[in-house]
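In structure tokens, one chain follows: the form predicted on its own.
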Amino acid sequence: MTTPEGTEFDVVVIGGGPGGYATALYGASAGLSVAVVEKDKVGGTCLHRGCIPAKELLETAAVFRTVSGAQEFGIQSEQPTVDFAVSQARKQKVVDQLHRGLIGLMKGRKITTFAGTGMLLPGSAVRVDAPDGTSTELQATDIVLASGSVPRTIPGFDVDGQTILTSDEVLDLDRLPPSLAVIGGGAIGCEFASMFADLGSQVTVLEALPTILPGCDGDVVAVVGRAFRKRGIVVHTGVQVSGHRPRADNGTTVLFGDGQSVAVDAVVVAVGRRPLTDGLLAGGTGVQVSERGFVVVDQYQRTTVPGVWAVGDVVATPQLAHVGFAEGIVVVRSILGEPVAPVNYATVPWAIYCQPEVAFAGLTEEAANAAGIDIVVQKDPFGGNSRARILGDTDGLVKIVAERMPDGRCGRILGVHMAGPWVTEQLGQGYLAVNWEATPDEVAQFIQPHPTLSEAFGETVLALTGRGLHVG
């Protein structure tokens, strides 16, 4: 084992994904000396095999959908076709540009990057096993575990990269499968289903739970369900997948439910992700890992060992890149001894990029009722919104859940739920309202520009004050 100079740092981060690189960037901006250990490429799953490439291909699907419907606007053109190899090349170009930008940003902040697999050792040191077989031991006052996650698989569906795919492989396809089954109707599954359907594939979604998008508000789920049916996406909920029978033509027949089956050209397994802790901890570190494989932390991201922290998908918090960002900031501020508020996971913003898009923060109507909270609910469909009419994209609604005060007036806004055009870009003010425990009377003073999609939120809030304009 070599011990070259430059192996002592204030902070060593194992993992260069969103949680890891955010911790490093924030720490370096505060003057800490920081090292990042990354076995693949900085940016992690989000940049290279998740958020960014998936959303780029979803945007490709949106462009195709727009061009296909251009005649409605008086634009005459032939029916478009998809050259998926070109789409993939553009996706990779976007990823590569962002990757180079991140590398430059880290170098600019003097963050040292070690290529290899990092392992926490007893005594709070980190061993880096490089691709060339050499090892380096790093010392740091604080160590942050940010090794991320990998796709979960299911028995009987061995991933081959051709017929059986996870989110990793599906983003590298060079052709569009004519038909496919998506196992899992959560956020990832619905995004893939929406994308492939828009690009011309026949899609079947198989979800074990009673509804797609579990955890979303029921009215939002209903909007997405109607839109999926309208576009020919077949959805089966409350069904278990039991296996598949490969066909000679490289396709397969998926078996599910009570003797049901569907013949497809490809299967996308989208049943969530598991924490990647394989080889992360040497014996005797004292870091506790849960039965589900997550590193155990407190509300300030501290593990059971002083000076060792964990952020991102390796801990049992929402597997969202921006949650990893926020957790990294909590860690650095804690290391610096600055005042810090832990992440409030009950109010984090969620964004799902299927068509129609979904965005929400805070309690759903169902969750509020289950908690015994007396609530007021107000909804505004996008069908009455001027900008949505101009865009020709009116499927969806804004729904706000607020507490009901003893005098009948609305108190805090508890949840904001949206489905419709570009709602992922509209959630900001709704998230602020929920996070700051604002009331409709306070938020209704915000002037919404006209005509905009964001007026739907403003109209819904105004209606909750008891005096709406177009709503209520």
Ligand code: NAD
The other form holds:
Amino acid sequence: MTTPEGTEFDVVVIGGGPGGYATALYGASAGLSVAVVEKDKVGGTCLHRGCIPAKELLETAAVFRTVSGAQEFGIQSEQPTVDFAVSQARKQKVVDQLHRGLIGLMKGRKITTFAGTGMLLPGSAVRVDAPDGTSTELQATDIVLASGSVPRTIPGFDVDGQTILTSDEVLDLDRLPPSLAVIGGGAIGCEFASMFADLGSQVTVLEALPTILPGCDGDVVAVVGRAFRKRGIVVHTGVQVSGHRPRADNGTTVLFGDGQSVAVDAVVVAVGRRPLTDGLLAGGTGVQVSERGFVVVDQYQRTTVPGVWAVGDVVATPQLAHVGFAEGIVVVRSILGEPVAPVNYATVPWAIYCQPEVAFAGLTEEAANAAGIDIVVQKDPFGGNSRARILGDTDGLVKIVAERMPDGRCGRILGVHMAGPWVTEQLGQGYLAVNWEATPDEVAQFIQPHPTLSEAFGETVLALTGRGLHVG
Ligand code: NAD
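Mind sharing the form predicted together with ligand NAD? What's above is the form predicted on its own.
Now the full complex is given, and it begins with the chain already shown.
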């Protein structure tokens, strides 16, 4: 069989989100010929319906907070109001700029993008069904599945884009709901709760588990919980949501717990995301999909079919853009036969952009105790940090979990947990310490500039050596 020109590649990637485009960019920069099949826009959920627009709107909330608190600095200004249409337009501008940049980057690397829905066929082929009804068959030595995920919903809450919303719809609202219920107190739920509360909405969070931000360190969760309460966010944990009763005026009353209810203008359902494999695999490909719908891969991202790989939210690993990036690199290096270490999911960096921000890598105190590891814990609250005082943003702490050696001294740093101002930008050295398996003695030799927020990390490490300056 002859192959039409321009349809044969070293690598075909199905899905142009972070997992897919990272695989394509890294592969192309290593000299592979790469095609990406994308049914919507390259950039995927992260760029168009997730991380980037959400963080842009969270920045809008931060600007609002800053202006609201300006008088404390002697800056006289009127109480600010939000023109949400302008906020949305700015968000869209940022997204569009990054989208154009990504398209340019991909073109520059000679990556061919096919607009359409990709389906893996048996053998090393992908069928692309274009929006105009035509189909093209692509051949490749290696195929990477990177079709991502979509928001989960819950029974009884049919998403209508008006009253019942998922993150997809929230990010496109043209007005601020005066009140809203957020179902799910995970990363997405807490980010939206924080953003809407800062912009003036009355927010209620309904979380099924005993705590918001499950999986985060308890001290970090306590900081966020306190800050939420202070800003008037009502949090109910350990509650089941049983349904809702729509009101004639477009709002609804959400029923939860033991006969409790809350009347709101909108409901944000943020109960996780499910892998998107609908129509991804033709019959007989041999690619195994788990009961929960994830494509099954080994630690090198190999599916059950040789030459077919999977990365990003479609596999059962942390649903984070940067994890998708890392998995894409593992795939390309494996294809090239280069040495590569699988992604260590236990120590990936996490960054949650609610106010106060949360960032961490490695073991929490609770997880270390549950695993029976003998640990030393040291904390430094931002209240004692000069830069945080200058900013007027002192809620939060840096907490380090290190192993305790038999002689009582600290061994490796196992986990770094932060909540507070700009901690998503401060995690870097904590992440490095955890992944380098560094000890406090080693890290404490490095100087932190003064006055900075990052001193809190340095102070905590210093205290773990047994001799702190301001801490310990
Ligand atoms: P999540 O799994 O992090 O949180 C969902 C929360 O909803 C959990 O706390 C869960 O207990 C709760 N829940 C589930 N069903 C419920 C119900 N019926 N009633 C009440 N609560 C219920 O998922 P998410 O926040 O939707 O985020 C989706 C994915 O995207 C996650 O993997 C998340 O880590 C990732 N993400 C990360 C970030 C970030 O790190 N900044 C931001 C956005 C999304």
